[in-house]
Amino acid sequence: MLSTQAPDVRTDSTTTALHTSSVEAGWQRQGKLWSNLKELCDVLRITSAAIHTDEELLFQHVQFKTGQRIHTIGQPFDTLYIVHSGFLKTVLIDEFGNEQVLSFPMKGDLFGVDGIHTKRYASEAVALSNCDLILLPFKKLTALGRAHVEFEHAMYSVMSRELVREQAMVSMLGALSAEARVARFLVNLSERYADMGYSSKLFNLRMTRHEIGSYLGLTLETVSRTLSAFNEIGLITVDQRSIGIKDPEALRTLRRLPPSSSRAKQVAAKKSKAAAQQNDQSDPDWGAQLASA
């Protein structure tokens, strides 16, 4: 990402409309940051070997603190955003205020694209932590994809995964268990991470249970009941925010929790196993016997 200030020849008229607009929905504008086109497919994680790449060819980054809207449900369509930095999530919300999380935009991740079809936002997207991210004028990314193919494919190939993604979502909330549905949302979270470059095996959770439970058709007792279970069998570790990935696998692969009374006996064989590897190891004599095993 460029780190100089852009002069202000560098602006046009559509990046102006875009700042008024911006400035009447109340976004938050730190200072003026750039990308160009490489740096943007860098971001979605397409390649831009064959775009030609104009280093004139400008994308205007905005910050979000957390809990800002940055846009709502009905407001007028004109741009797409990428998350360079930071977590999201999008939501429907009835008449009564009650909200259906949709998903969780983060780093590399294209939203907004619900509001091409009316030419308004269908859905609403709030930053769950400081966000910076790159504006994409859906007018600009019409006019690239007359003058690089390459890139309107790369495009169309970032939606898809977007549109794969939500269908697997329909797919689980079908199909699988409540425990199981914990389970995958873990392991996809573990995957984006690492995609991020991010570990997979240690991560904070940026959305509270509350919203997990939302996103995947659950209470907010059986998401955290779920954790619970995940750290007592030894498949996570959990600590307020931060889980830990301990099988992988294993939650992939889970179908449902076994139950209570097992889980117990499961746990206790557990402790009695540690215990007597503790009482080998302060043994005096373990020591010898393991030099001449």
Given for the second form:
2 protein chains.
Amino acid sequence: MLSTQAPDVRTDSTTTALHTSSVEAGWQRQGKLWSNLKELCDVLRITSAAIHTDEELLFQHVQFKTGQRIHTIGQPFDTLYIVHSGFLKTVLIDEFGNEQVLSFPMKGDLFGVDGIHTKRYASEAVALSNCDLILLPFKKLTALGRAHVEFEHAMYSVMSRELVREQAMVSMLGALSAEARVARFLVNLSERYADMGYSSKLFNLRMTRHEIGSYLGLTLETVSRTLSAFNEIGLITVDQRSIGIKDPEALRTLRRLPPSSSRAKQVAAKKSKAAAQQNDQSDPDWGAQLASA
Amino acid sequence: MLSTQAPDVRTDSTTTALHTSSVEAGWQRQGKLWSNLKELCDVLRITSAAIHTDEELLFQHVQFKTGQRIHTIGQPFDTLYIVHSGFLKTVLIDEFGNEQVLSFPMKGDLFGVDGIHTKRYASEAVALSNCDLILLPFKKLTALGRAHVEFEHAMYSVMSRELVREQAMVSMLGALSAEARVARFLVNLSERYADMGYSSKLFNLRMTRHEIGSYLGLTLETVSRTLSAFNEIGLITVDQRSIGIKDPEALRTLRRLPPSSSRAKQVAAKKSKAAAQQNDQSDPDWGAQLASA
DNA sequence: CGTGTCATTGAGCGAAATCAATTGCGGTGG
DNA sequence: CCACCGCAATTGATTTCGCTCAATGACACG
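What about the form predicted in complex with the DNA, after the form predicted on its own?
Every chain and every other molecule in the complex is listed next, the one we just looked at coming first.
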């Protein structure tokens, strides 16, 4: 495995030493990490102009290993979580035990917000990799909001951001085709990786096809087929969990795959090209098919 | 039109006299209405224990007529809206002008929250009936949050509630069949009407089939057909915009094929019926098909 | 009484789900 | 080390749900 391509962070040595490796931010103390307010704001990408770096307030970190649950549905709520490193999923579980993936929190994301209203978490959070989370007790948050005007505003802002994200999700599920959803999902992941300083062109998926499908409102087979189709066309490369983004712009603007008839044509063209030793990804007349109305 | 069944509020005389009719709460002043903090909390269904009723702070009301836009996408954000009476829709508009309905705010609902993050509204709000809205300037809100601990908590709570609602929406779009979506939509509306003190059994839809379809991720034809089907089965009565709820429990538990399994049972039931040469649309035991997960 | 908007209903088709078979990979234990 | 197992992923065959296209009906409005 290429350690350069994967945003694996300290997972490279395979799940063993969490507390031993050094980390970018936070103060290390006998295996526990603490962050001050400034660091917390940085992780959340919040403008912390008037925040004193000498603030004595500290925020505890907690580590979770792959597969562990951070909180479950119905569990009494009292703290929010900020992802310092690692990857997670949040899921809703219906009355029959079916999981519905709601989000894939990663570095800088906040989760647990759904617990504020009813004082119990409305969703379940599971670590998809080893994780380092910053605990943000809700009490502390409100106290902080009253002390620092900036911080209060920032918290509202972050919650608003979450809401907008959900809205975009609803819009996507309601209006886009399967291919468009998968395409946007990939672009989205790519951009988030870029934000985190990793490669936006080559990365490993942290979730299964099933989880992706659940997130996008599709079956795992459809996700798999769509990825394969994108691969054939040269938009991406796929090898199991490893994804290479080849044509971000096409993915971003993709609405629907060409009709199966012209698709056959395309494949044919591709074959003839391969036979002629031509370069693959030229395919002139599509890749950014737009909806007409 | 039966004025008793419809939560029409001052709309009966058809869009003419807004400022003339009297309203339940608020202080009337030459055509403008003002609410104090207590009233505002009441509308939001917030426990306002420690809120002084003698609070001098007043919140302005604004009236909108059917079809008017409250705010548009990209417009600078500075105030939130609380629905005092009337019905609205919030929509997202994609790059090709297609509308995607996000919510149908009604009495007690808060909207405009999506503007906090980017300082510009991310969605557009349109009045589906004549509306009376309470303005809640964001500045005022934060100030209030610092003054009244209770209020700050309440605002977080309301935003959390919105987020949970969106999550439920995502879950529905991702996992439920067309019939289940429509069924839940009806139940949801019914309950909201009940909360507002109107009949939960008989009401008028304020939105078109197209808008319902957009909201549920369906086409207007599918919505229409589904309503007709529910009507034939006796779950509801439909006559244009007028809906009568006949079997809330069946609607509430109506499902379709979530992920896997459960299908065997369905097919078996179908086959046994077919074998018994049963009449088509009598189908006694459907209308509340449950997934066995 | 036309005209436009919204709703209903039907026919046909296509995208995605379901069902099913196979392959690839990582771990485990003989 | 390899055989075996379980899980994930790929791929194909078939079904079906919901969309598209289209015609018609109901109602409000000028």
